[in-house]
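Below you'll find only one chain, the form predicted alone, shown as structure tokens.
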Amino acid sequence: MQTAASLDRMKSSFIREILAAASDPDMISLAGGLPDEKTFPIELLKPTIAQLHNDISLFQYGPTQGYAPLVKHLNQLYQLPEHHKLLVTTGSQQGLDLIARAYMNPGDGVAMEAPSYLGAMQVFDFVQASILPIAQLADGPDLEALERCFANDKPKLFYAVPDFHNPTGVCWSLATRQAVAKLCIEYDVTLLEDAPYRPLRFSGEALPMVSSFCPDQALVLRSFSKIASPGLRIGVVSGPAQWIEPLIKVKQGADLHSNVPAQAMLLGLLEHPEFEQHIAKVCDLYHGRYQVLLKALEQLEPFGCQAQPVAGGMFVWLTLPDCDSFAFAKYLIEQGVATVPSDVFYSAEKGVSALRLNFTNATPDMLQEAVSRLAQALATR
């Protein structure tokens, strides 16, 4: 059977071909963004999964925007306005993939800062959408340009990361914030806002999100897989209730609901007086690990590479010399290091040559030793 024509716009993820080579032992692997399984809250949740068997009404079919309680919880956490709604989602990844199928015709344009996240580009080419890419500063998107896109090319969304990007890990500035939502208004573009890193802050001042600056006009998605367990598969989108409305109709074709489970353990886990202790911990490990492999990467600095530092998040962009980061990620799995090359960030033109780095997932040690044969291979090449 020959497959759907929009599949074949989709590209291969290279974080799964990646991800199987990471699997030999002797890999050290700073590939994929996986949370540190020591971090998995356990303890946390042995006492909501020891009473689940007393509420058989978990383990029947239950309702699409998700379980009553959790959603009560949620509403309230995220303070939302009474015209808005949320729904349940089974990670993040499904709120991007029901908003792409509900909202996006073919040749409808995306504004997508460059580079971006694989899995949205992903979602965005299944629905043949056009991506309009969108350079990245230090500090954000190039509002010029993000300005010349929405009066020229009318995007119907733009899809951003702002608080510790995937792959870069910049954090947008508030001016950078205000003037997104005020582009966003002005024009009558929808801002995507996905914030999956926003809870994993190690240093400097949180930021407001950029929908709080124009709520009406934005869709925010939100995962619990960086501070809960990736496993739950339990993420958020939120947004106006007329909005929500078209996702939870495309939710029921697709899985009927989210597991009621999982969403009744998360719901005991948020509600567990250590929660936010446990989260802070998570932080300070994770902050500890980036100081390590900052602090390697200086070595890297006379073969013409730079680190970019970041405040939170999983990952940091490491520049390297004009070269093709594909065939160079390549090597490095030779060489026993998985990490992921720039051009699978980019959706057609050829962005600077760079490698993500993973640092949430791999011990001081490795971390170090990973550098090491970095350096090695930058010589050797």
The other form holds:
There are 2 protein chains.
Amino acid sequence: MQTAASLDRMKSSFIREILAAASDPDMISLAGGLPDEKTFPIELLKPTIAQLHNDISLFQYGPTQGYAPLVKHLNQLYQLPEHHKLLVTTGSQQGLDLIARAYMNPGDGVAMEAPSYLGAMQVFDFVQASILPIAQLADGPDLEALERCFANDKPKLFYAVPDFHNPTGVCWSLATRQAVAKLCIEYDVTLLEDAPYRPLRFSGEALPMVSSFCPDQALVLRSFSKIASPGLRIGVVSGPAQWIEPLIKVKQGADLHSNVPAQAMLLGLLEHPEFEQHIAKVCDLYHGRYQVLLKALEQLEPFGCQAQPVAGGMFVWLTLPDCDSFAFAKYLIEQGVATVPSDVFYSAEKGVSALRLNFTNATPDMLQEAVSRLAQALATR
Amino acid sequence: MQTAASLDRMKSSFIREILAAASDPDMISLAGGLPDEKTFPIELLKPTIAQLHNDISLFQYGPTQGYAPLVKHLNQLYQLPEHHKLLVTTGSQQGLDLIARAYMNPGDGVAMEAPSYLGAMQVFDFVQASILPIAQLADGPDLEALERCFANDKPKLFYAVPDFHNPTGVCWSLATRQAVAKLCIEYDVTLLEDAPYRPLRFSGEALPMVSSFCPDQALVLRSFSKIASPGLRIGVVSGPAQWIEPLIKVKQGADLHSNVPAQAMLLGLLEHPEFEQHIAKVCDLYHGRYQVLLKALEQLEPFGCQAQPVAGGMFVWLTLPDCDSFAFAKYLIEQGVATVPSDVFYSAEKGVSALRLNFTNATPDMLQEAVSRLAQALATR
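Please move on to the form predicted in complex with a further copy of the same chain, as the form predicted alone is already shown.
Next comes the full complex, and the chain you just saw is listed first.
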């Protein structure tokens, strides 16, 4: 049976391929975007898990919008205005997919930071949207290029990860946040603010979300995969109610609703008095690992490599002298270290040569050993 | 923001609307397709739930195909041949959606029994497939019409619910099963066998699945929502490996993977020595309710109504004298009984006038009272 034409456009995830290749036990993987499973708040989840069997209604069909007590809690937590609404999704990846399906016709434009999250490019490719890359600078997207794109190409959406961007780790400055919001309003482009890493700040002060400067011109994706558990597959989309309603309609056909016991488990966690403290502990752990990695990466400077400092998130972006980053990442696998090459984070355009290094799922010793192997590879290739 | 053109084709689910309207506590609802929550095997789930916190890997990202021990168990349970593969989905609804997205181009044909499952029509409408209705007879689809359709319209898929069809309750005869499989092979049409009600047989002997007569020409959807718990949202698609691979690719963009703790809970249930006995108890309970309903429906015969006997499943199809079934169902809601009118189960064509009555989620007393209200409504409208 022939697959649909739209499927031909969809790249298979290089990350998954590289993760599969990285099954060698001697391999050190900085490739995935995995949280350290030792951070999972199992102790805080225990009381809710132990009570699951007492609420039989959790095992019945539930509302498409989400488990009502969780929806209520999140509405308050995010202080959504009266005319806004939220939808609980099967991970924030589903939120992204639902938005693309509900809003993008073939050929509709979506502006994206370049480089950008591979999973978002896949989703927009699949609905045959036209991806419009905007170069990511040190403070966020190139504002002049963004305005030119908005004016000339009239995209429907601007997909962005303003806090600890995947893959570059960039955190947009306050001025950039305000400027982007202003442009979205001026050119009637919907901001799609994806914020999975936002709670993982380990230095400096949190900046307001970009959508807070254009709340009626934005959809927001939030994830609990980085601060609670990815296995639960619970994310949230929020925004103006009339933009959420079509997503609910599409979700109904996509999976009826998300797993209800998982939503109850998440609610128990969010209500747990120690959850805030748990997030702080996770940030501390990742901060320490980040410092070890950044320090170690200094030894690569003689090879023309440059690590970009970050204030949170899960990734460091290591720029390389101009090269075929894909070929270099493959060579690195042979040397026992898995990374993700910059090529996979660009759509059609040629990007910078770089590697994305994850620091949340390896111990300090492993991080140091990985960088030694990187140095070795740079010296010998 | 304007929604995608494909969304305009998607009917909102009348069932959900009617369920919302049916919130009056005096309302008796035979409208939904809900299992009785008292049947949920909570006792059998308890040991697994109690152990969840001991396996931290359940809370990490998992493989898109499914939780490996569950995949292994299901492979054995279904005795899949070497060249077949399965994919765990977020409910079998997601399996349906993934198949439509991976295989259907706009205008591609999908043959369906008429009437048919609303959730399947929604999914195929959304990908702008062309729905080709085949009249459902007492033994299954009209074989002559099916062959004409296969020969003339060359559909890509034939979507069917051969066991205790939703909404008619029809169970295909052995001869029809063999004939349909033969036609699928002859005309190279992929059978999409949706089997959520198959384990709910309460009389007679199980017949082989249709796909067992054309295994390399079929995709099979299985659900645990009717025999275990819908809230867990776990379903399975299986078929030739080369047809499952594209579904895994689409699922990766749709939600990365399904909830892992729920997959572990389901595995614990399937391995529980008392699970078979649990299913038998559920069937017994539903059998009793069905008998009460069927007996009560005899009193509607003077009004020209005819209930179709069934050997399992969740629904009885009550044909009415020719009328606007939608208007009649609305009138019934005013009389305190919610049902689903036949209109919503047909795509464009005019179908028979009928009501779908669910007998699994109401007590015998409620079923009898519902039929009294139906009789009253027929007498007074």
